[in-house]
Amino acid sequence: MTVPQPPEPIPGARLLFSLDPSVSHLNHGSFGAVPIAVQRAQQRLRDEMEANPLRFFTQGLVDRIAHTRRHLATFLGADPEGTALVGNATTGAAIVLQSLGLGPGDEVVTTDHGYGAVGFSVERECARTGAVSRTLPVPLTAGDEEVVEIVRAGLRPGRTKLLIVDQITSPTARLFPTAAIVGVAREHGVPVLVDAAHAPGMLPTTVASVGADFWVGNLHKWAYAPRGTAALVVAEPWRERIQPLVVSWEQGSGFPTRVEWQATLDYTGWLAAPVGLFTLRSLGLERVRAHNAALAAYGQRVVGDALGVAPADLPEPGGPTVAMRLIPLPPGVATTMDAARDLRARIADRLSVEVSTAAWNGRGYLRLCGQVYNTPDEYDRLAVRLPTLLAQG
């Protein structure tokens, strides 16, 4: 089989972003980054904040971020009076998992696909209330009707307090049937937490058509926000029972606005957000998310043919549009989550690449990201220079 042909780049795209030339940039699913114009936005917020930090915080400041609550949430498809700005998709599962009062004999049903920070705050709430965490496995290979079976075969009516699954997985880089899972879960009784933390700018699936008790997902990902933006959307029976982390002056103002308030935090990464949406809607929305997923399909490929990697056994993403892909690393190698750091830093320091490396069940993975700053060349240049990094151990 040939390999992918890559899409044609979207001019002046790479010239929207500061990033180093010197590292080829791979891995934008872990932190985003923040074209220029983002940037020059929220300075000039800081620059308004550190003129006169008493204006800036006690006069509409609580009406600016519902404003830009509004402009969000109307983006992902969401209600924006159930909709609430967060820092990020963990900080969002922690509010959901702490408002659900959990108690002795309810358990937290996860997936083994689930992101690892999400896995920590279920193991706390657990250990605070009495409650208990289940993993189900989910093979690789699994299609969307096998995904839904073994969702249903493992929930638990009466007992199962909540579900929380992946939109996109994060280790694994795989698309989940999200609408098809809340779907079962309401047959059963069962609340759903979809922790979207790659969806928004990446997926064009509205908020609204996945129906999920609760969703969180990040904007500062593949909707080029300022880090530290997200979006945690509550079904309307549930609002007044979410509260947040910590309390303050907000509290008495209700869901959303006291889960948003946080005295002083800087919230003018969340002021700045409407311009990442601006700057993805200018390159082409549509075109953005095209051009995404076939160049990391290409990467995918190409890095993959190169360790050996038959195309058959290329785990696939499960959707047209998902911008990371998955590639199987060789036997022995970075089977721990020690090792797959390890092994990160060493392609980042002696290639100059930035990639995200994993351990799944005992394997370790690679996975390659698609972005409008990234050119064919710098994943032919990591495939021809891999295969001897990973030979010298």
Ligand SMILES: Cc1ncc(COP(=O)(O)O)c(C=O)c1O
Second form
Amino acid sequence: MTVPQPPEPIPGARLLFSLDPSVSHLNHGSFGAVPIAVQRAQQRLRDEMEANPLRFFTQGLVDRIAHTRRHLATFLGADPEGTALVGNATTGAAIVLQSLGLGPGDEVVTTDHGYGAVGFSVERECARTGAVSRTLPVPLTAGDEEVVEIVRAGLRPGRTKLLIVDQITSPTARLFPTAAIVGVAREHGVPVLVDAAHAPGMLPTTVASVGADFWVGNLHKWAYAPRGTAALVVAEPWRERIQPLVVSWEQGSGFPTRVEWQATLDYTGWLAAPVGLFTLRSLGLERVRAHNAALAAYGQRVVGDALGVAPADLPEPGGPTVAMRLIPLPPGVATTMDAARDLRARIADRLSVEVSTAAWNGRGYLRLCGQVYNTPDEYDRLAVRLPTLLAQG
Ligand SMILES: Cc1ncc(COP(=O)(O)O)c(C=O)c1O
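For the form predicted together with this ligand instead of the form predicted alone, what are the coordinates?
Every chain and every other molecule in the complex is listed next, the one we just looked at coming first.
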């Protein structure tokens, strides 16, 4: 079977990271990896903070955060006035859910490709307010038009108070046609939260072009920011309704400062985040995107071949820059969340390879990422050794 050529490596890129060289890190998507230059920038900020905490927190920190927010929002193609920095995508989603004022008779609609913790957040908010949640099943192989039609048929105008849809899905590594979905929801008067946890740095799409009422994306995954750096973007009509989860001294400042300021936290990660963007741009954004997507596609094919999956049965991500790919595992393998977690741990322990595994709709899947620090031989080695590990049960 012919496997596509892997991309040319980006020389020296691995040396930009402090990753353990004895491990193949094929799961950038879960927690990212912070380049050394970004780690250093954050450490310098921490040194400044520890040299005089009073001065650091009370003299200009709010303005420095605002400056950083403008920088990051511009990178994302978002309105800086509508952007608030938050700790992570999960927090951004919770802020939106708790600001909506849901009540009995209202419903929140999601898809079965959604992120588990965001799903739990929906459940809790529904239990607290008397609203209900409904999950739309979307087949793994559904094309863009089918996805849009499923969503259209699943909305109940007047009743559906929020639709949550992922830009790139976590368990299934799918790019959803979010702009078209937002368009359909708007026709029905349904607000949309786009969970774009993986989009910043990976997709060229701007936040403005998605046009959602709410959009949340992590910079600590594909944009090389320190962990705890995410952006919540809110459309103009909603901004005054958005409340932080924790009330602080900045409550009177309005959106976005009241959402960003969460009392005595370590804000150095946010302030160092522009260095992550600088690193990305130095490597060449287009080049990084093309490299990562091509490498993930290569990994999907070699590991898929090794597991006997026909190329036609390897799920397509739906876009040219998606740097995560899914491989169906043999029937009966990793079909529950616990079994998937066990398998991930065994692959890490026995093969020294970090991957993501998920059970989705009763089937087990392996998810592989491509990143500038990865090389084709890492996927080749996994392909050679994984069948034996799976055979051992
Ligand atoms: C689609 C999606 N939403 C939300 C999250 C959660 O991100 P965080 O842990 O930074 O809140 C993830 C993490 O992988 C994700 O893939």
